[in-house]
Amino acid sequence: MKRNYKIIVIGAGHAGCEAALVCAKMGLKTLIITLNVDSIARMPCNPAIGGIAKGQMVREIDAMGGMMGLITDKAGIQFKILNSSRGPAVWSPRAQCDKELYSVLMSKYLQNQQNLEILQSEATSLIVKNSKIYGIKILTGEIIETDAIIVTTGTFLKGTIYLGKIYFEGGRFNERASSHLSKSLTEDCGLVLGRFKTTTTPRINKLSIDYSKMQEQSGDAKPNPFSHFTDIESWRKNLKQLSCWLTYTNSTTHKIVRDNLTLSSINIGKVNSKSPRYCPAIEEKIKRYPEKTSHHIFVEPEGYNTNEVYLNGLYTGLPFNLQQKMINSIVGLENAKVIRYGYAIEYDYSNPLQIKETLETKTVENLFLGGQINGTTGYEEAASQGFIAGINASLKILGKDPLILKRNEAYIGILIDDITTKGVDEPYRMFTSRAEYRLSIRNDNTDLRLMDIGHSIGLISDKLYKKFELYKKTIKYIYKKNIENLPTDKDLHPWSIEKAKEEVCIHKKYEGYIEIQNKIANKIKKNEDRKIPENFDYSKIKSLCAETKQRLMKVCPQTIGQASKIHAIKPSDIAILTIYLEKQKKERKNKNIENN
């Protein structure tokens, strides 16, 4: 007998589990199948969730409902708001965790979710029919049916793994990488498909470092949790942080560096695809400043039953020897003894050109793409990606309309408004700098402004929304200085009093500001919401050029300020498109008369 779900996801990192997650939790009989299940939600490279704009992403997948937040708060060992001197608009939260326990967390919440199954397997192909998904075939020769397939492979598609000049095939270090799978996204797919690359560090034993040569850089005294759904208090009293430390390259460190980068593999072989801009490898940190003498290296642990702790900032594709030789060269660092070795690696990614803003390819229906397979890097713009697949993929199978966040709504609004509508060149990796209403998706309000939707789609229990609808009224109390009948904090908990007055001072400090930047914004909306017709022929357009009509073509947006925002269009070829649709809206008018 064959078997049948309603959703399949293949692969079980960030995104994959994000994904699988939702579907089940909206009532979808869901499979996920992953090449190895010791090997769930894994982080191969820094063990760390949030950051710059991170953090912020991570509370968003919270408010709605996601588990990223609320795993790392269980599995978390520092915690820190970076940014903290600057203004609440930038705040950023991050955590240092502890990767074996955070895999064993997430993989637990897996098998125990009601309507999700868990198969380690390979898929080899999808199938498809009348452009329409059906179902896959996996390495046993065996045909799973579906309805929808959302695929969040991460590293592991045609992976490549480079230690110097020596490669293997690998989905990250001794894992086997996906072999089969981009031929048929390719042939049977019609999606396009690039290579990129990115490289870890080595991980060396704590017990060999020289701390007393190093800054402490500790947790926050008053530490945050990332989940709203946290009891912040007892979370607080049980929590025992470890301390990162800080050391720096120096003179000595890049002379080995620069002698030998011809033997790095970032330099040779196969490996000429672009990696992430913003977590270089040392060999390209130096290339890239050689006036630089010296350079950040965070000394961080993985975890509290490991002696095992992570280079951040000392990616590297060296052979090992030189590795070994670089790594003692640093303070505190001259008698270290590696456990790890640091690689690069190259794999298959799909442009995200070929995605619509619900993650649907274009080329095939109920097909979905979430993580780095669109080009993106990082935990949680993976786990972003792999939820709102998740939904829009239930959604759609449900009959019902997709979720799209726009960019003044959520950080991941603005993560796939980017990556849909101007494609990427390069990994991806989301700052607060490319949110223009950062002062209003600030990470203390992600719960205000995105929980009624993770209610809507049945994510937020109905106790919990409760509890937050008093919330939100206590706010509106406060800010009115209505204080006589508030509440108590056993009536709002996981939220409080002092939550809620904290909230009221951010919201005035920004008040004026966040008014004066609606005023612009709603205006620039009314044109931008303004309807493309599906398959609009842009080449009848004369006063765009060539190369403008091309990108359009490509992309075919939806609307006018998805147009505005594809690499290379100009203000002026908007005006242009604009002024076409209305000549059109007219003539369609006056046809209509004439015919009446």
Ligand SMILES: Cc1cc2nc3c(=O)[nH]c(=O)nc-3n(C[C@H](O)[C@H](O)[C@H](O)COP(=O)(O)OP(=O)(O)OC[C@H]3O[C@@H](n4cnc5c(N)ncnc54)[C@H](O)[C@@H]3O)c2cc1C
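Residue numbers count along the first chain shown, from 1. Throughout, rigid core stands for the largest set of C-alpha atoms superposing within 1.5 Å between the two forms. Treat the numbers as computed from the prediction; the structure is a model and nothing was measured. First, how it differs from the form predicted in complex with the named molecule.
- With the core superposed, L552 shows a C-alpha displacement of at least 2 Å between these two forms.
- Once the rigid core is overlaid between these two forms, Q562 counts among the residues whose Cα shifts by 2 Å or more.
- Once you line up the core between these two forms, the Cα of N36 stays within less than 2 Å of where it was.
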Second form
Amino acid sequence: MKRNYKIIVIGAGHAGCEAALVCAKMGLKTLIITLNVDSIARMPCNPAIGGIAKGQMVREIDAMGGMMGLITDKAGIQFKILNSSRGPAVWSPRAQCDKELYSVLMSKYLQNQQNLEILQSEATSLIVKNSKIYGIKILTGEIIETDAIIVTTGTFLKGTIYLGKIYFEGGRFNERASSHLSKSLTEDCGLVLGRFKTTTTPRINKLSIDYSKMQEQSGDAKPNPFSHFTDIESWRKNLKQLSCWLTYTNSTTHKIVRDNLTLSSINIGKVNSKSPRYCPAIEEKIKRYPEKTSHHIFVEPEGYNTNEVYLNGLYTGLPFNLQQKMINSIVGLENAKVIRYGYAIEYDYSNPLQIKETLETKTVENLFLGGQINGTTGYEEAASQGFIAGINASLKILGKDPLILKRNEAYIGILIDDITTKGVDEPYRMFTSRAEYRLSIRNDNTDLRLMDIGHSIGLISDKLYKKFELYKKTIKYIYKKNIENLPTDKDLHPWSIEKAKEEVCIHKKYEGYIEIQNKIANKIKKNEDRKIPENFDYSKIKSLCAETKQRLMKVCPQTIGQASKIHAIKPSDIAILTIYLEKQKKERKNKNIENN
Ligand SMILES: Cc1cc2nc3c(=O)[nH]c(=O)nc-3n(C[C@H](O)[C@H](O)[C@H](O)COP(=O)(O)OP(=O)(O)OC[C@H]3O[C@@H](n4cnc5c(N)ncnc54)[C@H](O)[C@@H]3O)c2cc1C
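Switching conditions: you have the form predicted alone, so give me the form predicted in complex with the named molecule.
Below, the chain from earlier opens the complete complex, with every other chain and molecule after it.
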């Protein structure tokens, strides 16, 4: 008898896990299929969750009932609010994680979830009938029927691993590639695939490091959890934070890299595809910034029960003997011993212009794509898409309206809007500068922005939602200084009076600025038809970065609207361009008056 499910999720990385959990929680019989059940929710690169703009996305997933925040709180070994010296609008939580524990906890969560089954196998092809999903075929030849499929295959599609001149098939080091599915995605589903690449750093043994020569980077004295639902007091009491350390590359390191650039896999022409601009290999950094004599290297523990340490900033595709030499040239790492070498990986991705804002493909009904397969990079970007793909696949099966988050509601809305309208020509990652409404979509108010949505979908329980409603009322009372009959912390738990007061304080601080921000955003919208003069010289706009100038000069947009649709052009760039054009217009007008 043929097995059948309402939804099948292919892949159990950060996108696949969020997707599968959502579908099962929404009451649909779901199967998650993965090449290796021992590597569920693995972090193949940095053992950390969150960071600038990414931390906000994790909190957004959490506010709607996703898992990444809760698991990070349980597996975190160091918690920090980044940008804490600046205003709350740009505060971003980040946690160093015990990566093994993260994977184990997520795996256990999947195993315990009602309506969800896990299968270790390879999906080799998708079965499509009349342009609609019918099922999948797996490596054993078995056909499994389903109403919808969510593909979250990360870096595995035709993955090729490079270590200097050596290269071989692989989805990650020591994990085989997914070599069949690309053919089906192109031939059966009509998708066009491209190639991207990324690199990771070597891991070394902490016992071989001289920490006395480095600067200690400790976690926050009063750490904050990611999840809105973590009991903050007991969590703080039980948390044992580990330190990270800071050292730097130097002229010797740079010489080793420069002298051997031709041997790196990112340069020998085998890896021709684009890599993430913002996590470049050390080879790329040294080439791109020849004037710099040193770069930061953050030395980060990978967990409580391992000696392995991650060298953040030393992403590389150099051959292994040179990796060892490069590491030993760095202060504090003179005797460091490599446990795992860094490597580059190249894989197939599908340009997200081929999906709708629901993350369903335009070519095949009920086929959804989420995560790195859509040309993004990062665990948080992947989890966000997996979560939304899971919700929208479920809503579609249930015959309900889709969930489309707006740009002024959530970073997740910006991510999906950006990739589905502009496409990608290099791996996409999130930044606060991509958000034109960043003063209102803050880290502190993710619950106020999104918990209603999570509850309406059925991912936030009625019991918790009642507490949340009381919290919202409390905020209103405090805002209006009506503080006589406030509820107790016990009534509000896991929220609190302190949290409500903080929220009011931040809101009041930003009220005026948010009004200005909205006016600017509206002005940009109104200015969409504004003409940009032919042969306009972008190099004259000092406040635009080199990357933006390059992209604008390449496309030569005729209007502001066209400029805003260019890949990687941010709302802040458009604001600068609009103001510059306005200034020029005024100057021209004044000159004309003078001449007359
Ligand atoms: C070497 C390397 C370096 C990286 N560097 C960075 C970096 O610098 N910065 C950054 O932000 N991110 C980096 N990443 C990317 C980060 O790992 C991903 O963004 C994130 O893990 C993507 O999540 P995902 O869920 O889309 O896919 P993944 O986490 O890759 O998970 C894919 C899942 O799909 C499964 N799968 C694949 N094909 C099949 C199939 N046919 N059948 C069944 N199961 C299948 C796999 O078993 C796996 O479970 C790096 C990744 C690698 C491998």
